[in-house]
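First comes one chain, alone, set out as structure tokens in the form predicted on its own.
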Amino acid sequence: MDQHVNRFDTLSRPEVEALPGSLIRAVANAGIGLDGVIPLWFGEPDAVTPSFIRDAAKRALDAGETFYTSNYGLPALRETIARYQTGLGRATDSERVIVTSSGVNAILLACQTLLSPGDRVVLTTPHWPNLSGIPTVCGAAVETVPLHIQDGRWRIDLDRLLAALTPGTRMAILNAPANPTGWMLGADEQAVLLRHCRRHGIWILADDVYERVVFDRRAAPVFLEQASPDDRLVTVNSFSKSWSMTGWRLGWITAPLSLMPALGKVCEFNTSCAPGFVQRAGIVAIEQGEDFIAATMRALRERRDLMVRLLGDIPGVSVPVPDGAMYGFLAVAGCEDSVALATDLLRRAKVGLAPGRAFGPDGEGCLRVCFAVEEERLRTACGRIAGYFASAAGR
């Protein structure tokens, strides 16, 4: 057979075919529907999005706000991101934002707009595993430098970035406060990264995505702090998290003004639009959600607190504390197949964690919680997993 036959014989493109599976998916679907189960393998919190942004969203659909918006998003949220943005410190024009249909939906229209088969991306390990499965499916070459825990919490070494930023390099991709570590780069670092980048001609997507799940002050530094507008910068946000809004699908990109009329073409080949309803919600969302945003972050606080002097105490399990996020990444000395411990711990503790593994091969050796729920269903998983761990001590 002829190698032009061969080559229609594949079913996908070659950089579909080399994407791995989801594991954490993989053992979410061994413990879905098993009685006793506390699952904390999703990075969700379990409240129901607040009932003023539901009653947004009703008033919509009341009033017929059914059809298409424009590609770049209501002008009233558009307008209501930019002051939000501008009131953290972050001067927007709303000209520069564009509304997607969720985060992640704003990292892929990002990519499929700069990224060209063969292109150079960085970013950081362990890390989301879309973070570098987009740019894989967009033909990009993605290398990888991992973080390190030191004096109990995850850090960069910040030489060993930048010496991975060289010239011809397209693109870091920067996701902090970080999923799955709760990393987050000070200011400081920012700049250096921002002189960097500039210097080389290398774009920045920084996922901001967990900016206001911060514990120490209002919201995490980011770049849209010290970058001029027509940097090489591109930030994605999302209502996910900040709002409970993980299943509306809700997000924005804030780039340079030089760069909407492309990511206005590939969003109308991507979704076209947001829905209209739920960016009306979106709206009041911003308007209406500081009370509780600080609320929450009250909680998950606390809960951060509980659960990292819950699991601090396990012989040969490493609980560094996360700056950011809702999650605890666990390091467990001796773990070589992360998948097989966490499937283990579901089968005997009944509780769900994620993978290490699913995060990268620097990840391979942990475990990630996601801590983000009711306070009496964590303090009863931490308590499972340290009698697991006592028990396999014992085995």
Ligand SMILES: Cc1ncc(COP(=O)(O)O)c(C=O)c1O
Given for the second form:
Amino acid sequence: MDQHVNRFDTLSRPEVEALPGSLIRAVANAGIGLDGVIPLWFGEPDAVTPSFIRDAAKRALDAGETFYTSNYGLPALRETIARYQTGLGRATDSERVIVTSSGVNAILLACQTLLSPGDRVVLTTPHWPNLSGIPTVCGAAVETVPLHIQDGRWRIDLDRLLAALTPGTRMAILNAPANPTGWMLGADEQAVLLRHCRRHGIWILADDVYERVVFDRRAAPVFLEQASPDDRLVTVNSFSKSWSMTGWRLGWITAPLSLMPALGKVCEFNTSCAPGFVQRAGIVAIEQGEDFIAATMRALRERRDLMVRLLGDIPGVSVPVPDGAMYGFLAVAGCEDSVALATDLLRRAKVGLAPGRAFGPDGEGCLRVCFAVEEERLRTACGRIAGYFASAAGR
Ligand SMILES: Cc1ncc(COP(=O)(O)O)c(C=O)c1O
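Same protein, different form: I have the form predicted on its own, so give me the form predicted in complex with the ligand.
Starting with the chain above, the whole complex follows.
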């Protein structure tokens, strides 16, 4: 045998090798095969995509829309997105929109376009793991600024965040409404952050996928409302949450015009384009989906309130009220191993929750509950969780 064959190891890049596996999956895998588990661990509504959207995709397939589209997406979808955002008060030119194959793909495209190895990225935490994992895969160094619970809600210490956004920082990733905490940034806080990042030339990557998943208004405040078209702002959005289209993998980016050629190139080397018939469904989702979003949000608000009511009285468990998104992020006093706690809850109470540590070290001691499920199931699950803690207190 050639003596040089084993001269090189067969590991992936160090950045990739060092990435943690999904702790949500670690708990979920322990639940596979267990009877009667109510799974609330993943971040998706349990409702099927509405039929008017499914029908649009079928019509496009029957019409033979099975070909590549432009890297930037179908002009008709880009225009629909631009009109939609403009209608929400975020004046957008369609030339500044690129269609992507999901929100995750949009974040990856933005990071591959903007980040070089060693770049400093600042992110609030607890955070959705992809928001640190994707820049890490690109070779960036991610620093986190923790949220905290204050007056029954998750909050940011704005001064601390501003202090972390030092000159030379390449990017701030801001996801609000946030997964997993439901934390929302106020328009006044966004104005301060925008001014600060403008002054220091820091890119803002705004993950706005939950902008319509809010409980007291039509849409959350977003940076796009206040920014000028040539600000260093890249906004990521998705069809997954607002239109119950997680499995379709469709999203979009809004960016300064000057960045579009680069985003188009990077898209070419990733997916080249989102599927044409899926894009057609996206047009119909936006054009006809407002009643669906309103009805979904009414139901989701009831479920959020139900969760807060049913879990809020458990001694030692604090249940901050989420302002947006579809999760409760509960802090459990004395919990030092959320993976062990979630696994025990799964085995004893048959409820599947995501362990807080999956959302970064600052999420340790917490559990995430996705409440975007049918009301009776949520009621049963919350009853089981309360029962679990009551009997744990007696153990
Ligand atoms: C904060 C956040 N951003 C982006 C996404 C991506 O959604 P998708 O890739 O389904 O569009 C998710 C999904 O859970 C999310 O929680």
